[in-house]
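The chain below stands alone and is given in structure tokens; this is the form predicted on its own.
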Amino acid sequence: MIKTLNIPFTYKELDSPEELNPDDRELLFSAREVALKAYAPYSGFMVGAAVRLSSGKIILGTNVENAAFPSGICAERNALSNASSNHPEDKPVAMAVAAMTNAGLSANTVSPCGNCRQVIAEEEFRNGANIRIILSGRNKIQIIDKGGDLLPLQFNSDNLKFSPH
């Protein structure tokens, strides 16, 4: 029997950074600022990510492109790798992402790519805690309560368990 199922997804949308609480506003502005430091000579698409750890510390990451595609790394994975490597006991609780070109901040929000979504979901699974995602654009801001919502039917360690029956 074929069943039709629905995966609900809700998020918040704001018009201005002033609508954010002070911690989230700081995180968002950190992502926007660090995006300017991205190395994106091929695409001109600069992305910044700022991860807030449970201690309140903010860890930054940018995309880093490479002439040998796909050897670059996205800002989100860069920031989470930095957090995991340098602060393994301090869990990520929120992440802000901002993208820009030479013309400035992107008009609309830019969501993490599939690879980044998988890494965010794994980080949530590993730490047993959600990571709130704040996506920043010039015209709006979106808040997703948990990164795993960006990747329904995600692959995780349960998929690696072999059951003969």
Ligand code: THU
Contents of the next structure:
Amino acid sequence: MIKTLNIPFTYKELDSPEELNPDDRELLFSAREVALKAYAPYSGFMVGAAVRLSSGKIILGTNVENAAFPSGICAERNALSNASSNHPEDKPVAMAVAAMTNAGLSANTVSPCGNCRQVIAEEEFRNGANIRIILSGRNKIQIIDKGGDLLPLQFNSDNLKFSPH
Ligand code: THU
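Given the form predicted on its own above, I would also like to look at the protein as it appears in the form predicted in complex with the ligand.
Next comes the full complex, this chain leading.
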């Protein structure tokens, strides 16, 4: 019998950073600021990510591109790797992402790529804690309460467990 299942996905949309709570607003402005430090000579697309740890600390990352294109890495993974390497006991609870070009902040929100979604999901799984994702464009902000919701039917460490039948 074929069943059709539905995975609900809800998120919030805001018009302006003023509508964010003060902590999330600070996180978003940190992501926008660090985007200026991106190394993105090939795409010209400069991305900043700011991760809030449960202690309140903010950890930053940018995309870092490479002449061998696949060797480049996204801002989100750089920020999460930085957090995990330097603060392994302090779990990420939120992450803001912002992007800009020479023309200024991106008009649309920038959403994490598939690789980054997988890494966000692993962090949530590992820490047993949701990571709130705050995406921003020039005139729009989106909040996803649990980053793993961006990756339905995700592969995780449970899938690696061997179960005979
Ligand atoms: N990029 C990120 O850093 N994060 C995203 O969410 C989307 C894409 C980077 C990868 C590459 O350096 C550039 O943006 C263009 O894809």
